[in-house]
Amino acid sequence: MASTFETVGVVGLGTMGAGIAEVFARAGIAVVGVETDPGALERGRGHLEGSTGRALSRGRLTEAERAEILGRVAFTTSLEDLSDCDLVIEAIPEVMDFKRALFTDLDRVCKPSAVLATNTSSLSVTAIAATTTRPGRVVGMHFFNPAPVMRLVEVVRTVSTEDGLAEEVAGLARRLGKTPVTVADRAGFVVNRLLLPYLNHAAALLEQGLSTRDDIDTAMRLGAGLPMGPFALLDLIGLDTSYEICEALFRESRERRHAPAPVLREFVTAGLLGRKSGRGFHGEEPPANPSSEEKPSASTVAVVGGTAANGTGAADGAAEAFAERLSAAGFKTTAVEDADLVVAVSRTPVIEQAVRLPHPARLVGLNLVGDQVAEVASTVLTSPGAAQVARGLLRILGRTAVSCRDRAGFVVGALLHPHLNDAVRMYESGYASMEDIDTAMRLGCGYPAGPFEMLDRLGLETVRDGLRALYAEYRDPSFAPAPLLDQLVTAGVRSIRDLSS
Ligand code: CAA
């Protein structure tokens, strides 16, 4: 018997459940919002109004539109609201005992039609259904935060779901404006599985001090093309929520990719949550003093070229780029014994440059990502001097620069590689497809294009290269190329992407 969904509980109203009933709310649907307590309703009602007012004052709905909208939701601190309900969506903290008690209740109050869905980030749907009498009614529906802005809807179902019912709720989700994408029930689904190792790994960077929170935001964001830095989205999700997916995903794989950072633990435990608390990566610092931006000194400058692999000092055809257009912005360029500064447009390790040189404190090592970013990596031997007047220097270029030490990657590669190598993994385990890979993280994350999309566009070698220099660094397993990956770059196969047309 196909569902109508035509009145839908939604259970927690914090950021996500307030987005969620906002969501069915504007696609025609009465919703029954319940909370614990009367505070907490409060503070989902003011979500539900700030957000709508948000698109009011931008022109997006009128007066009367969002008086329909909110007229359309009920609240409420009892489930015993939920008893007429065709769907309910529960939304509470991402805790297992507290979804598990929650189940066991919402079946006792539900009709035996309703279908049970968790908005889950990570935990096992098959061991929350399993609480109830109904398990072949259980799914995973799982919404993005900002929930009214974000158009994907992961479906989840698992071994015990009945036939055709992720098809009625992927049907849901499109008659909601979104986009579902269906999928088994493992640890983190396909975003979460993806999106949090990478902005774990971009929380153990920064613990190991490869670079700053602004300057890996800025990587991400102006570099890489991604909406938010690691740290902006952290912050964003919520860094309990975050801690608690990690932990999902590393009980599923062991794999100490996953293993939250510590650093997430000890922000989590001091209660900086992230925006939800008003401060976590983030928030509540004085702004930084444009007046102490550095301002370049330096009055010669030699570039020099080559990988670190080859050492030969000698300028390639990015060193030389580089150098015409120094001294197109009025450098003077020189031989590396009488420059007051050097940069090494080359790989990492820049330290295995610079102890060829008459004076290593003065080498920088830089790398140019895309149109925008310039890496600048200094080593152990780099005066804090040059380093200053390189960002300096590339400022004047119209670079941003991006500080680093002198590690394999950088920050964007370090980030993205292993990150594009995640990905294929979860193609080559059967998972998901490509095509769903990619929808799932743009339209999930608001990425310009898939991580299928952007292995062609960089290049399948660069990334295998990338990710072996990586591994030669850090000797992490998860940093081993992906068997496809390096065997479709031994094939000579340009796109990833052909094997699945
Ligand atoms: N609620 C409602 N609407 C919101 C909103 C919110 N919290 N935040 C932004 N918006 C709306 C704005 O009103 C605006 O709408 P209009 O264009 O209609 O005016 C639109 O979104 C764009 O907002 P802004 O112009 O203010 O900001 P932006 O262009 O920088 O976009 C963003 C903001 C949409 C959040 C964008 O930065 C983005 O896509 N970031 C990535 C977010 C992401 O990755 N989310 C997934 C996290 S993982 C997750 O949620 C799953 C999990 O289980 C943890």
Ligand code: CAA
Given for the second form:
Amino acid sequence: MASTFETVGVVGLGTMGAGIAEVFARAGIAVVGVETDPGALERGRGHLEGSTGRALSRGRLTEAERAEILGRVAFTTSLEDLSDCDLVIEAIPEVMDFKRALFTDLDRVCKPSAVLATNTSSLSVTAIAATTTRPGRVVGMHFFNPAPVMRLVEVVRTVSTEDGLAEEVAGLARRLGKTPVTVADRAGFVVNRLLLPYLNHAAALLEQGLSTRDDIDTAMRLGAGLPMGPFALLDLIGLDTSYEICEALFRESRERRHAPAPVLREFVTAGLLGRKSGRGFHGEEPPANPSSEEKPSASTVAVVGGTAANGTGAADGAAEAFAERLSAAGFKTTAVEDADLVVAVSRTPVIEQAVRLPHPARLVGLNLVGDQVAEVASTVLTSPGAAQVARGLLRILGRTAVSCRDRAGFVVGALLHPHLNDAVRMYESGYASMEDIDTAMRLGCGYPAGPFEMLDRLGLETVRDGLRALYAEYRDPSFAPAPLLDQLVTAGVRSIRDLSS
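Switching from the form predicted together with acetoacetyl-coenzyme A: structure of the form predicted on its own?
Single chain only below; no partners, no other molecules.
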């Protein structure tokens, strides 16, 4: 049956639920907002009034428009007041037992034609729908926080969803001014299924001592071009929420990369949940020590090309360009045996080169990422002084230095390449189109480019070879290049998006 959505119920008026209520009210739809008790209801009203008040102060709403929006929302503590709603969407905590109990009640209260929707970010919509007598009328409608601002809505259909209903709900999302992406019921859907393994991997690399929190955040923000570093983003999402999404992914996949990093469990257990608790990976920062500023003291520098992951020595051109930059900045370059500092321009581990040098303690690996960042990799033989000199030298050259251990991929490659590989696997499985995946990550995460746009910019062969190097070092199956990626490189295809045209 065709659905009309003129009155919508929202259960749960926390920040997300109140935002969803505002989105519907802004679109001219009557809203019934439900909370468990009068105190929570007033807090929900406060969220809505605060959000529209901020929009008013910024000139995005007039007084009359704000009054109309607030006037469209009725507040209640009784589920019975949802009986005439055409759609009811829940935004209660991510606890399956809570959601299943609520949907049992909604099934009893709501008229038979009503659509019941869950805003879950990771739980099984199928399992929630199974508690009702109308599983065909149950869908996922996943908004992103803050709902009035974020344009993406993931519409999730189950194997039981009535034909055409997901498309009707997607049409409603467009009526709200949102961009819908319609997918089947899999843990994490598109955005969290791609985002959380990347964030979880960053936590694991921090725990393994690859680099520091701040350097990893800097590398991914300035080097990879993402709007936030992984630890700043984890704090924004909430470490408890991130942990639960990883748990949901792991329960479905049983893949190692989805198992929450132990440090996440530790922080959650300690109540350090990110911004919501005032402290997570960031917070209560120690004062800076001005005396720790590095100053280059090397009188001579040697620059050598590293060996690319495929053994071709493809980094030689980058090494020559960097040596020219050093000379232009007034640094003296010399032969390796005479240098105070040896820089190996490489995307791969450089310990093999270090052991062939007369003074291996003087060698650091260097990977130039984008226009702003340089990763400085120290081997087990690199002296602290050599790494310090390299960082100071890079600062003079206008680069932000990111320190890391000598591991395949350094920081950016180790995090970004598996993330892009996951996107290829998602497309290869038929779960979502390249266009929908790119759209979801741009609108849901604020990425300047979607994964497939990034993949084409970096180069399919570069990413494939980077993954091979990661797999060779860590022996983690998730780092093995997706078969499609391998095949495209072998076939000489330059743009993966040519497949969708």
